[in-house]
Amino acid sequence: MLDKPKHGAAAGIRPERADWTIDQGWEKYTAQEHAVWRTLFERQTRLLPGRACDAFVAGMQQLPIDASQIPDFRRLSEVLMRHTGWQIVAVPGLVPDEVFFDHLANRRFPAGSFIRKADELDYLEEPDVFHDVFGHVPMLMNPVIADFVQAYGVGGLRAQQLGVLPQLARVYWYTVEFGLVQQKDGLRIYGSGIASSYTESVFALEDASPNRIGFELERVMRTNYRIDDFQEVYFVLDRLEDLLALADIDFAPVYQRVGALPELQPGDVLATDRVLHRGSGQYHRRASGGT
């Protein structure tokens, strides 16, 4: 599971370039690092059939991503550019908000170039190459997600100016990172934080503990999220295309309405929610020492 938001610079890191990009240094990966990638890739690809959404599966099939080695960002970018105009740029880890948004606004996805250690397969403090490439990049092959993530970058720059970044960040968290979508054949994963996590891929879809609630923009913008454990709530899209509406709306009046309402905690359920599954809450009660 991922323990921090996707953006927000790590302490002590100083960039060589103003945009925080670095060379991936693909040739410098060790045999041990490629082996960690292989372990992660193989166990996740065994787990995701019947759980990942069709767009994720299609994207994975079209990209030069396999179990043999950590992908080369240059090769990934060649394919992405032809399909949706995106490219992958390597960064040393978390980057400042304004840098992150500027990259997204210009269809550049900042990806961590390092890979977790062999004893950290299920937990990392910052997004690594497996989270960023395996989890995010297949969805960037989908035109809807490609347009939505770019619009989020543009919106993020504006939200900073308005002082409402936390509300917009929740939209990214509950969609691109931890979103679920309803397909004809059932509930499926499209969020990268779930798709790249061996344990949360099962928890998000099958565990009785979390709430699964129909996506509604203002509800999501009011809802805090967990950065240290599984999510207590997953918001579900009826279809990925619904994200396109978010790319075109004027967020200013939405921020005003949301700002006048109380924030919600991850486990809250409202009378106005479209509840697809009312969770038991048992997992998080146990985790906090309850029964």
Ligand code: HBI
The other form holds:
Amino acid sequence: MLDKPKHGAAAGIRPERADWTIDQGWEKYTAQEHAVWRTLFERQTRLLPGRACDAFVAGMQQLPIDASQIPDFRRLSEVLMRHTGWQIVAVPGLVPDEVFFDHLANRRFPAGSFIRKADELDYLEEPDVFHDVFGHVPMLMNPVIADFVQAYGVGGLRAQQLGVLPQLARVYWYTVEFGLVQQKDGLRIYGSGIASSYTESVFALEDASPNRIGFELERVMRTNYRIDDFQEVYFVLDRLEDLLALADIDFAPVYQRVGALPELQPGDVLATDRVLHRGSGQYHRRASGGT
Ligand code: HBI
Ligand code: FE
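Shown: the form predicted alone; wanted: the form predicted together with 7,8-dihydrobiopterin (HBI):
Every chain and every other molecule in the complex is listed next, the one we just looked at coming first.
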């Protein structure tokens, strides 16, 4: 997802404001840009019934998000503010970690304002408005996720000081971005990286290749992730509420235990894992040139 950034901090862009926010410039979107939104919205909306979790569907229904145009962050923020006290602020792309955390700690979600090109619908070098708004905002209508993402912002600032940011970032990656949840009626998506991806929505739930393993905090903190392809492992919550226990955890002792254990690679499976699906591994073996 992240090679050759053109938009954010890694592209060498200097911010006008210290918090990296910009005006969304909603009035300046072109008809072509709104059309890209429509294409993405429509194909994703066909795919998600029976795949996205109930909280995602409920959040989407209550928000001013539809196929007709790229949403206006001011209108999203009004509705979000009423429900969970969150706002959406526009940023040019990836922002530095401490800027990102400071926004989250204050219940402001930084969303990329640009949209991908019509000929690169499935290629994302950086989070754009479709990933950030379609993928993340519906879940921020859910009180559990709303509190958890804020806690991640607070924890991120602290983890940076302790030098353990990679461990914490894995928790965000395997929950907010690529999390699955067990519902009464089956396995569902709540992670925004999956929910905003046409191909990964099917791969994550239905493909035989990836491992699907019960979420366990310290296991996840030890596990590297890939940013350039489908995940090799998805961690599954029994219920979204299980994230609440993490919101006020004292991470210092956890970091100490995790730091003493070896790092795990995405495809690893441990004897202690609660394995829901043991993946064939076929997809990534092929992708890396094997068979
Ligand atoms: N900036 N806009 C934006 N969006 C992100 O998801 C993001 C970011 N900066 C840093 C970052 N994510 C992550 O690397 C942190 O969660 C560690
Ligand atoms: Fe994201």
